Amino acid sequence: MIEIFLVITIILAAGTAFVRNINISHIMVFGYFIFLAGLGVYMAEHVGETFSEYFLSDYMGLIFMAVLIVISFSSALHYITFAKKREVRPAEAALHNAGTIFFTGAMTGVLFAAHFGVLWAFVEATTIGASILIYHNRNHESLEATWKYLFVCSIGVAIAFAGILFLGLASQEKGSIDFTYAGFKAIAPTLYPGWLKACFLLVVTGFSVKMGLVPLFNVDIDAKDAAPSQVGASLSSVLMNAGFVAIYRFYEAFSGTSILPWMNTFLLITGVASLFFAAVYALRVRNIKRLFAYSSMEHAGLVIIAFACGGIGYFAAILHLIMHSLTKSSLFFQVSQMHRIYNTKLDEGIGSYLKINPIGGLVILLGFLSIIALPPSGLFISELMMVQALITNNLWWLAVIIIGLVLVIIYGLATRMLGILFINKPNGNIYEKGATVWESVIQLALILLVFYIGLLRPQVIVDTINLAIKTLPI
């Protein structure tokens, strides 16, 4: 079944890219979201099974597949407006449908790969799909952008490929050459740690250009901003998660080896390192895209934390990646309002938002207080959990600096978020009046959604979450 499905998308994506109708072009696009649910459905009563010994479905494929459904299908209604507003022409809206069936694809292939060169290759792909995006402006600021991410996406894609290497090697000298996750983590025990340890190396500090962590951050952030709004959500939101997805399966094969504690570390420094820059960026940037593209590394950084943490680290890190990814995208959207609104992604430009655009407004208030994790966003459950991970593991002086530096970074937060929303701001011009209430509704189910979570927990969720997660060492 996902075989077709790839197929399918290659064909599809290709013949979109085509369509000069753009109406025929969205319906393309929606007509190949709801195949994607129907794959989604088709892989959870398949879950445990392996096909064609590349592909698998397990839960945390499943967790994942089920966020990038619903950001994919709540990101391409938002294009329609954007497209309607920015007078986009056909053949650019043809290449931007291409390119999201694309990219969604290759997540895809990512979320439920069985083989780590099978793996790798659909993580490439991301790269071109996204370009694609990134582009879709056609000004200096986006080719600039654009450039840059396939330059540093390929560098830190082919600094991952040097890792996959380094399990050759170690594969070769027990004489056997297996690269399925199943396959590898069987035989993992027995190989030379060393090798182990430069693969994983190696591969988080690639895969940190999806994930948006230390070292290949800079590009991200470039992307978000340059790209239109609504593509910037999907690279703070399922772009991240497949990066995370990514690092896991390294992770998950390894874990039952001598390295475990080496590679936790190696997590802790990175998530730190990753805090830390998110922190001294947000105090000095007033660009919103940008902000919001930092508070997304923040989060990454915490993710990475809470898992190398271990144990109920583990929970967290999953759940405070789906309540981010729900949260995150919502307040990229309504920057897309916004700038509609202002013509300008600067804060000092923006002021009143809250009387100027009620509905609008509201979704960046809840949206701020759900992500700087205040109750009743989901995402105070999953920090409140990686700081019990981090005191359970005798690391009550790391809690400390990554309390402090969040701090930091809300601080930043509430001073642009505050003032776009209550402060008459001198230098703000209205360039268009009217705001898509439709949007914003959208916006608001999301965050409320997160909210609901937050505050009721559903098992079916904590049950996935504790599924997913269950073959991790405790």
Second form
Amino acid sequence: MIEIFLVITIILAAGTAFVRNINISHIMVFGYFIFLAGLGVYMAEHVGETFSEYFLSDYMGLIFMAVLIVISFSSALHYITFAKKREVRPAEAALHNAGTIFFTGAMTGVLFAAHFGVLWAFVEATTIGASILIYHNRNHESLEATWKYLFVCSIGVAIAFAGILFLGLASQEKGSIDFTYAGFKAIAPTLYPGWLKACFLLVVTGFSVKMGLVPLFNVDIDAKDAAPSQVGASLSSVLMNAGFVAIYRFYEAFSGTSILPWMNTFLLITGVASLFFAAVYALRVRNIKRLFAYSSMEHAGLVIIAFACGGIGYFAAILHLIMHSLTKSSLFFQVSQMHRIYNTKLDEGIGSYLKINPIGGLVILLGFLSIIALPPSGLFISELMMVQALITNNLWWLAVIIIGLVLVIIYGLATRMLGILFINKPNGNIYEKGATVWESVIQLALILLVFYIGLLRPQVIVDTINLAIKTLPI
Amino acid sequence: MEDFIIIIFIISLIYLAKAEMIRSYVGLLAFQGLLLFFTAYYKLQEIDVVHLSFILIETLIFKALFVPVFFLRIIKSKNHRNNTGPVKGYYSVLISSIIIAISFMVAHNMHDEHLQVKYFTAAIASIFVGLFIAINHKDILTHLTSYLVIENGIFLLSLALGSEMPMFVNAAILLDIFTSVLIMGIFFNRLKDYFQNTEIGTLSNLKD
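For comparison with the form predicted on its own, would you give the structure of this protein in the form predicted in complex with its partner chain?
What follows is the whole complex; the chain from before opens it.
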């Protein structure tokens, strides 16, 4: 089934690229999402099964598949308005829609791959899909961002490939070269730990560009800024999740070996460094899209820190990723409207937003409260669990540092976002008709879902996350 | 013969680090492509004919012909003169030699019977010399060169693991083809139209 789905992805993406009628091009994307949802249902019914050695269905993949369907669908809906208001040419829309299909298919491959080589190939494919989407506006900024993204991602993915080659070297000692997750996990405890460490180091470094972590985070920030807002939303949510899943697969395979404490320390350092850089930049940035991009980096850092703590931290990390995806994509979607109204991305040109576009302003206000993890946001629950995980590990001193860095970022976000909402700034020409109510309603629905999960913690979500992390050491 | 080819490959890395003319890069990349063709031919004779043919065609046609010809076309249309970074001349030779020496020491101390020290040394040296070139220069073409040198290193690394992994050698090749064609074919041509010179320093519109 998944092989058929991937073939359909390639055929449909190639076909969409040549469609010169914008409406048909949009219909092809939504038709593809019906296939995507169908695949999701099929994989959920066959959970625990592997398909032709290269793919598997597990709860981890299914959780992020659900997020992928919701965000990609919302993103495609927002692109309809974007294309209409910006008067995008049919050829550009066709390429964007083809890129959307290819990018979504590549991320689906990352989520359900059962083989390290296949996983790597799909991560590489996301680079190509994302590059097409980032290039959409075809101006200096988008070209520069695409070039940098493609170049650094290629180097990152090449570094990760070197890491996978080290796995081959490690397993050759045992006379077996089995790159499936299950096969490798079975022999991992008997392998030379030095090779496993080298592999993990290179893989995390290489895939950091996808998750938006230190060291390769720069191009990710540029890409989120220069790309259309709905693309920025995808990069900040579903691609970040895919990057996490890619790192998680290696972590899980090595979790039964003696290098587990080393991996946790390494992830902890990466997470804290990401948080530090996000805090430094969040204070000085004036561009609202870049501010949200640095906020995503902060949350990626928090996820990795929670994950490195183990125990309750595993649960917190997965919950945090889901909640962050819903909130951050809503905020990015809203930036598109903001840009239509004020014709700027800089905070000094945007003011009194709650008065000018009340529903859009409400999205920003609730999104702000959610992203800074104020109750009843679901992010409050996950961040509380993170602190709990740190204290359980006797890392209370680190918890203090992390809370301090998070407060700095909250200050950076608050000064810009509250200013945008409530302060009357000397604006230029305001085009109030740029607001679109139905778009804001979708965004509000996503944020309210985060509050709903935070308040009620639906059992189905709790159970699914617990099933996804049950293979990890306690 | 294998040893001789690998030694020549390592020497070509030193030349690449020292080269200051874009035209020198073209010649050295073509030469490295040829060396990798012979290396793959000697190293992978045990694998099946289809895989071997794919690898040999890729190294010869893509690395030794397509990439250099593409570079030459760009140079013809642009006025590429000296290309120097902060570390110049014999200092570059010194740094690349240190990288090679460290790579050899690392490979030699691995104590792994499956690891082929000479391939591993050349692979690691190629990756790090590539990174050094990328850091040391600002020209987009030089950055492309550095990416291709890193790719050559990855290709050698897959050979270092022996002939039991043809699938991964093929994967390394696909990485080469997909990304290089995309970077060079599409975006470089566009970049060239937008930005009048190819200095990476001109790509600085995106700021906080």
